[in-house]
Each structure stands twice: as structure tokens, then as C-alpha cells.
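The chain below stands alone and is given as C-alpha cells, in the form predicted alone.
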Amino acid sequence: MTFFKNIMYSFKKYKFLLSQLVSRDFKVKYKRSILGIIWSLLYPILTMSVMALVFTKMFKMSTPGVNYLVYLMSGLVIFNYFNEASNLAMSSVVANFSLINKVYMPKYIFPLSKCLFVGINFLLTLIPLYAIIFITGTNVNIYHLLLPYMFFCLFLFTLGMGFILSAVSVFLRDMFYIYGVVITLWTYMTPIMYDISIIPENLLFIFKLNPIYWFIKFARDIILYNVIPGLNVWIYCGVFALGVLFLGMFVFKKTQDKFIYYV
């Protein structure tokens, strides 16, 4: 608890360098684009039309009773905010070993700074999401409101494995592959561009123990279904946020006095 109150702390502190360094993302992300930041709302339509052709021509893909192209683009923006901020994260500390050597701050606001700043990125995904939905002619009503619990939950989640990530990658740099091989797997392992209903009863529970089946789960059951999560999809997603952020707390400042010895 101490160290989240440190957090706190830092947090309004620095809340200046934070703003600095995601703005700084954000030039470098789109420097030199001609279309800049337009490509939020470009890359997942891009992406989800790719996708939906080759699993709905090719593999005859199909959700029984919901529009496919919402419920896939549901899955995807989900998944991607969480697959970008976690990958950047991780190699947020590493990247500013320069900074961290010359100045003194808070070494965890590198991977917070990178949550943040795909997190602004995440929210203008949402615009093409909500045309699609609205396109479609999917049905919109007032548990959308319902929708920032799990984005914060899903925000707090990411931080977390940020955490643990930007900190393993530091004391072992086959993280930063290894990490790609996981988040392959575990894009498969996540109900974006498939019903799990597909999934043999057997199995099902491994993909249930997936903590992004959950996020993304609350988010069809209102956008898709047109009802309230059931408390158990309220609880699975707030107990794997704080279960996992505190947990990346935890190792994050068990091992941050050590980073210098890694540079």
C-alpha cells in the first residue's frame, strides 16, 4: 500500500514529465505520417475487414444471432490496446536507461506513461467501433454506460503486467521475443475472431482462466446482447485487475533499486 500511495504521490508530482513524455509518443508515433493520427481510426477498420474476409469467406466464420463484424471488432480493439500497451511497456525502462542515468524520477511512470498514452489511442478507437455498431444497425442503449468499468479495469490489468514485464525485460533481454511468442499464443487463446461456444466443454475452462475473455466478455454481453453482465463477469474483471496490478506493484519495486546494475 505504501508504494501505491508513493504512486499517488509521484503521480501529481510529475504529472508534468508524464504529460511530456506521452506527448512525446505521440510525435514520435505519427512523425513523418502523412495521414497522422487518423491512422487510430484507420488501423482497426483496416485490420477487422482483413480479418473478417479471410475468416467469414475462407473459414465460414459466423456468430449466431449477432452482427460478425461487431462482434470481432468488439474482441479486436480490446485486444490490441492491451497487446500495444503491454509490449511497449515492457521495453519502456530499457528504452530510457539514458534519462533514468542523468535525472532522478520515478522509474514506474516510463510504463505508465505508455498505458496512458495507447490508452488515449484506445479511445479513439472506440469511434470506429460505435460506427460500425451504428452501420450495422446494432442496438444501442443505456448499459453502454456500463462500459468504463471495464475499461478501467482493463486499463488497471495492462498497467499491471506493464509492470511485471518492464521489469523482468531489464534482467533478461529474451523477454522482448519471448513475449512475442506469448502474445501469439495467447491471441488465439482469446475469443476475438471465434464463438467459444466452439470450444469442446472440456476445454473451456482453460480459456476462462484467460483474464481478456472476461474484458472482453463484459463488453459484448452490453454491446452485442443487450444485457448486464452477470456479477461474476464484474467481479472475474476486477479481481484479475487489482490481482495483477498489485502483484506488478510488488515486483516492480522489489527489483527497481537493480535496474542500474543492468544498463
Second form
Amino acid sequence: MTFFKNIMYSFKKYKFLLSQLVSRDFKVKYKRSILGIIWSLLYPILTMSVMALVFTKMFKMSTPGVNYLVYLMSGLVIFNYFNEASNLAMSSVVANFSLINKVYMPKYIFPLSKCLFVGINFLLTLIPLYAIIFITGTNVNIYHLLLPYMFFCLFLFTLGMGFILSAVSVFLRDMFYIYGVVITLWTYMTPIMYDISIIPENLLFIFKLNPIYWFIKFARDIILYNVIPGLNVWIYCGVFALGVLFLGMFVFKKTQDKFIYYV
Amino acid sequence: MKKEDIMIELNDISMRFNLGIEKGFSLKQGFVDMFKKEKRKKEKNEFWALSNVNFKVKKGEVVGFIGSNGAGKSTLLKVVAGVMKPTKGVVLTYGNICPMIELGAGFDMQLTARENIYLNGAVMGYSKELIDEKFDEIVEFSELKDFLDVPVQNFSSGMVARLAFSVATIVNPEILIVDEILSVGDIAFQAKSEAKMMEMITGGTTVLYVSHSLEAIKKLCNKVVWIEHGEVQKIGDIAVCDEYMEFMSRK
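Can I have the other form now, the form predicted together with the partner chain, not the form predicted alone?
The next block holds the full complex; its first chain is the one shown before.
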């Protein structure tokens, strides 16, 4: 109990710093661009268009019964959140060494602020997603109100990964390169642009060990197939989120006092 | 000595650095580290930046730290400020700490002066209300009113230092940690900033002050801690300065 009390206390105390770090990221991100924040809306549409073009025209990819654009876009926004947030979180501690070395502040604040910053961006990318949903005439049902559960799980999972990656990369700078390769593999191992039905039965279990598969499935069950995700999907999302979050918190807490020696 | 008078208490503080740590920074070494954690610690050439440091600081005391370069003074300040966690021992501090070890921590060069005042203030642990309240005071002291909405990257280094100094010195901390008296900017601002620091130091707060200027130490401090090779050589009044002088001249 005291553990959670401590977290709440620390959160309250550093709320302002956290909001400053997040708003700093926003200001810096769009500082010199003419379109500014519109890029947050435009960018996902443009990348999706490119991928849709490549996969439908060149690889003749299709998803029977549902609109391919919506299929692709729903997978993309979820995976892109994870990709961008986990990468930024990974480098956040190393990038802020000069701060850590001068002033006391809880170090978890750096990965957390990155996951929040990309999270706000993620919410913005829902606008182009829904634009595609409306344009393609995909049915919107009441179940959409269940999606925040998955968003929350995705956030916690990514935060947990951010803790692990940022802590490990302090001791092992090779992590930046290793993770670059891992995330590429991860992208292709996640059914973003293809349907999971093309995977041979005997390999399917590997794909189902991927937490992001479940997050994406949760979204697609609602958006494309108009059904409430099965109980197992709810459970997988929650368990992966909390499991990785707690693992991340454990790793980070164990190692954070040693960060200072690796400055 | 009454218990409530104590502001800082250091109990048997030791701080170890691993000098070899920078060398083996690779995947291979990383794996070796992971599995042979205990073993490797013994192999490496260790360096004790501080060993068994004990002292207490009472409320209102101005404590000067002297010692040659690399003696562990700055490490000690960082331990008190909470930036570093000691390898051994316990640090107890009672009251909010303002570490003026390096100014402008967390400045983002792409942001404007106005934005940086809030960001840097947050980094220093100020609340939003405090910065709102003191904002005009900060701007006035820094004399940068006309440049508030200019990105800091377009500032001269003196202007950046002035802004950083102004943000750092608006609080009245219960414990002030100073690494050399800072006088920044042009001649006029130097005098102003020095006066401001003197005001903070002599204003009745508890101060930890590191300096190589024995004159300043003698003038400001009522307690002196002499550190050499990470160990406390002597704690006493300003007479310690003279012993230190003698020690240095013999070297």
C-alpha cells in the first residue's frame, strides 16, 4: 500500500514538471514547420496511403469482408504509437543525463513523459482513422466506447517497455541498434498489413504471443467486425499490459541508482 | 544540540566509483556484466570518492568545504542534493534544497526565454504558482524583458547565464548548496548577481558552500570542513583554512 501511496505522492509533486516536459516536446516538435500540428493528422494518412498502394497494387493484399484501408489504418495507428513511444522512451534517460547529473528528480519521469507525449499524438491520429472509417462507409457502433480500455492497456504496456528499454540502454548503448532491428522484425510479425489467416497453423502461436496482436485485434473486432471482443482478448490485453508494466517498474527501480555512474 | 535544529545529517557516507566502467562498453561486456556482476566489481579498479564522511549541519550554519581538486567536494554536494545515492551510509536532510551546482539545467535552446523560465523552474522543483508569482521578478532581474519571446538559441552565452541565474535565485530555500559564487554576465550584472548570492548566503538559511577562495570562505562561513582524498581531514571554525593553507604550501 505504501508503494502506491508513494507513487501518488511523487506524481502529485512532479505533475508540473511532467506537464512541462510534455509541452516542451510538443513545442519543439512543431516549432519550425509551417503546417505544425496538422502534420500529426496528415502524416498517418500519407504513410497509410503509401502502404495501401504498395500492398494492394503490388502484393495484391486484401482482407475479405472488410475494408482494407480501415484494416490497415487501425493496425498502423496502434503499432506506430508503440514504435514511436518505445523508441523515444528508450533514449529519454540517456538524453537527459545532463539533467540527472545536476538536479534531483525522479528518473521515471523521462520515459513517462515520452509515452504521454506520443499518447497525445496518438489521440490526434484517431481523427484521420475515423475520417477513413466515415469515408469508407464503415459502420460505427456503440462498442467503440469500449476502445479506451485497449488504449489504456496499450499505454501501460508501452510504458513498461519504455522503462525496460531506457534502463537497459543506459548500461548497454548497443541497445539502440539492437532495438532498431527488433522493432523491424516486430513490425512484420504483427498482422498490420496482412490478415492473420495467411499464417500457417503451426506458426500461429508465435503471432499470438505478441501483445500488440491482441491490442490490434481488440480494435478490429469492434471497428471492422462489429462485435465485442471475446473475454480472452480482454484478459490478454490486461495481463500483457500489467505484466510488462510491473516488470518494467521493477527493472527501472532496481537499476536507477546506478545510472549516474554511466553518465 | 536539539534534534530539530539539525538540517543535514550525514552518517558514514561512502561513495565508490568504478574507474574502469567507461572502457568495456559493449555488448560482450554487457553480457559478462549481467552474469558475473559480483565477480567483476572486485576485479575493477575502484575509486572511493568519499569514505566514511560524517557531519551534521545545524540550522542557519554556513558551512564551507575546502580541499584540493578531486578531493570529493562536488561529489559530496551531489550526495546531499540527492543527485547521487551514496554507496554506503545515510543522508538525512530536513527542508527544501536549492542546488546551485550548475545553472540552466534543462534549458531547451529551441524554446523561448518565457517557455524556458517555466521549464527550468519545473526542473528546479518550483510549482507553477510560484513561477507565475515570481515571473515578473525573474524577468526584471535578468533584464531580458525585450527578448522574452526569442528562442534561447539566439541568445549570447551571457544572456543565457543571466536568465538561468535569475530563475535559480528567486526561491528562499531552507538549504542552499553553492559550488563557487557565481557571477555571470557583464560587469554590471556580475556585481548584481554576486550581491544577490551574498544576500542569499547571509540571509539566515543553511548553506553548504564549496570554494577555492579561502578569503570568501573565511568571510562567509562559520564552520569549515576540509576534505582530502574523500576523507574528512578536519572540521572546525575558519582556523581550519590556515591549516589547509599550510598543508598546500608544503605539497
